[in-house]
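Take a look at this single chain, the form predicted alone, given in structure tokens.
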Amino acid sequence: MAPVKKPVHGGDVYAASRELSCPLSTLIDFSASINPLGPSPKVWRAITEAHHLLPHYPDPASWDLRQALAARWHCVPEQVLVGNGSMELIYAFPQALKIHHLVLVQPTFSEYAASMARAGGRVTSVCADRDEQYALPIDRLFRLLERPPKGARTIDAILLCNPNSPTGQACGADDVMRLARAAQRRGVWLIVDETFADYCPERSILPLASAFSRVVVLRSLTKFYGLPGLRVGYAVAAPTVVQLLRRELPPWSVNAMGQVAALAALHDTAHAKKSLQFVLKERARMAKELAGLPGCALFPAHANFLFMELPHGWHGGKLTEQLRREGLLIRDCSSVPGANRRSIRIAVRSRENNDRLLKSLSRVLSESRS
């Protein structure tokens, strides 16, 4: 097997700080899609008040947090597994669920394929069509399950990122449920990564996931709740599936402050509502401005970021480097399978930060035309 190229992610402000010889505080990171309003004020208070937990190991069961998540999704704690970010759970799936052949929709998050490569498994890609604005091809996935090609190797699982990263496209809950029923009939796992579903809750199947024995829904507390530095994610599935996944996790993988912060964030519904309203309004404003840039193509967005293509003749990597020198970090998607060399992704941040990026982006693209 050929060596797997290490995935490149956004959010590495530390490397940018070293490279540019500037403090972290001077960088504006549009490459990681984190809540622009930051964590709830209740998170800061909860962490401060939990200092007495530092001399102790964290709760290996994440009991209080699992209780809160179970109450949120109207299931039992035995159906919830908390991990060190959703990444830890992604890497547990192949071994825990005995997945040897995974189907992915491309372009999508690179770690899904990386986790399979690490486990020695195989990935089949179903590419979303650029001419259809990268809409998730649910019908093609459904047909693949119902009528697999003759001689094709057995599919063990389908992983669907909904809303998808980096494209921002999402399909409706009814379509995902149709796929879930088909997967259940065929004995195939359906893993739905809903990391960004807080921005379009009507498209989530999480409230219904526990009714299926072959469905796992993955969520993150990193993006919407603004906790990337504490690494907390979770999965909701049938109790027997949760047990299989738990066996693959190391003990004490979720630290005490992460558990405390996540619990406080979940309880602050006012901050969550404010965050959602802000992102939806600011995303629409940014989308209008970006769509007006000559030669650029913008795609539908259901998350807290925007996926776009630069004018012909541009390369995502070139623009990323130019803006980086100004302390503006965006996500270069030119090397993402299924995208093209002009593709970039931009997170929604504060209005002030967004205006600075829009101004710089307009200037750089205008200079190239002249």
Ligand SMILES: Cc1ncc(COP(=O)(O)O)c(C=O)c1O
Given for the second form:
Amino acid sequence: MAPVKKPVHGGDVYAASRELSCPLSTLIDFSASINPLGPSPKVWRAITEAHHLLPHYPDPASWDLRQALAARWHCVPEQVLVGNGSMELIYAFPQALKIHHLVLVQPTFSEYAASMARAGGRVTSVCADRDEQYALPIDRLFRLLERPPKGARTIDAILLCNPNSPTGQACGADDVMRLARAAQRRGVWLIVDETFADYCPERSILPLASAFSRVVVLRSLTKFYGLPGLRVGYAVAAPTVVQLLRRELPPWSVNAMGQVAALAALHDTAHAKKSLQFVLKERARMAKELAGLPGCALFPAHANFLFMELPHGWHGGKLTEQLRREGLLIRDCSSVPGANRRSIRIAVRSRENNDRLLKSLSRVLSESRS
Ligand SMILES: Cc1ncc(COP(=O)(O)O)c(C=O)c1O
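Output block for the form predicted in complex with the ligand, input the form predicted alone:
All chains and molecules follow, beginning with the one already shown.
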């Protein structure tokens, strides 16, 4: 078997700091899309007050956190599984749910295909159309389910990232529910990655999904709650599915501080509201500015990042490199399957940081024209 290429991700500020010989604090990271307001101040307090937990193993059941999540999504704690980031759960899916053939939409998050490759499974890609602004092709997924191609291996699962990364496109909850019903009828798993759904809660199927025995919804505390360093994600599914997934996780995979911080973050609804309002406003401002850069194309955004194409003749990798030298990290998407070489992704950050990026970006692009 050909060696599996390791997915490239944003957010590696450590490598950038070593490479540029500069402290982490001088870098501005637009490559991982994390809440620009940072975690709730209540998280800091909760972690400090929880220092007495350090000499103990963490609660292997993440009991308090699961209670809180179940209350939030109107289900029972048996329907919630917490993992070491949603990434841990992505890697548990193929084995736990016996997925040998996964269908996904490209461009999308690279780890779904990587986890299938690691499990020795197969992936079929349905490409979102650039001319349709990378809208999620729900109807094509639906048709594939209803009429699988003759001779093709049975489809075990569909993975839909909604909103999708890196494109930022999202479909409505009605469409996802239609797909969920079709998947349920066919005995096919539907995994919906809602890592960025906090930015468009009306598109989430979460309160409804727990009624389906074939649907798994994935969430994360990384992005919206600003806790990437603590690694907390979770899945909501039928209790039997949660049991299957749990078997694949190592014991104590979620550390004590992660559990405490996640709980405090979920309870701070005022910070959540403020974060959402801030990002939506700043995203609109950024989008307007970026769309005004000559030759750049911007795509509809439903998360806390913007997906765009540079002018013809540019390469995402070249711009990323140039900005990196100034301590500005963006996500080069030129090698993401289904995206073109001019594609980049930029997270929405503070107004001040965003202005700095806009200034550098327009300077670099105009220098190349002159
Ligand atoms: C779409 C998507 N899903 C899942 C993850 C994994 O997130 P985490 O493991 O931090 O919860 C990421 C991280 O970048 C992502 O972009």
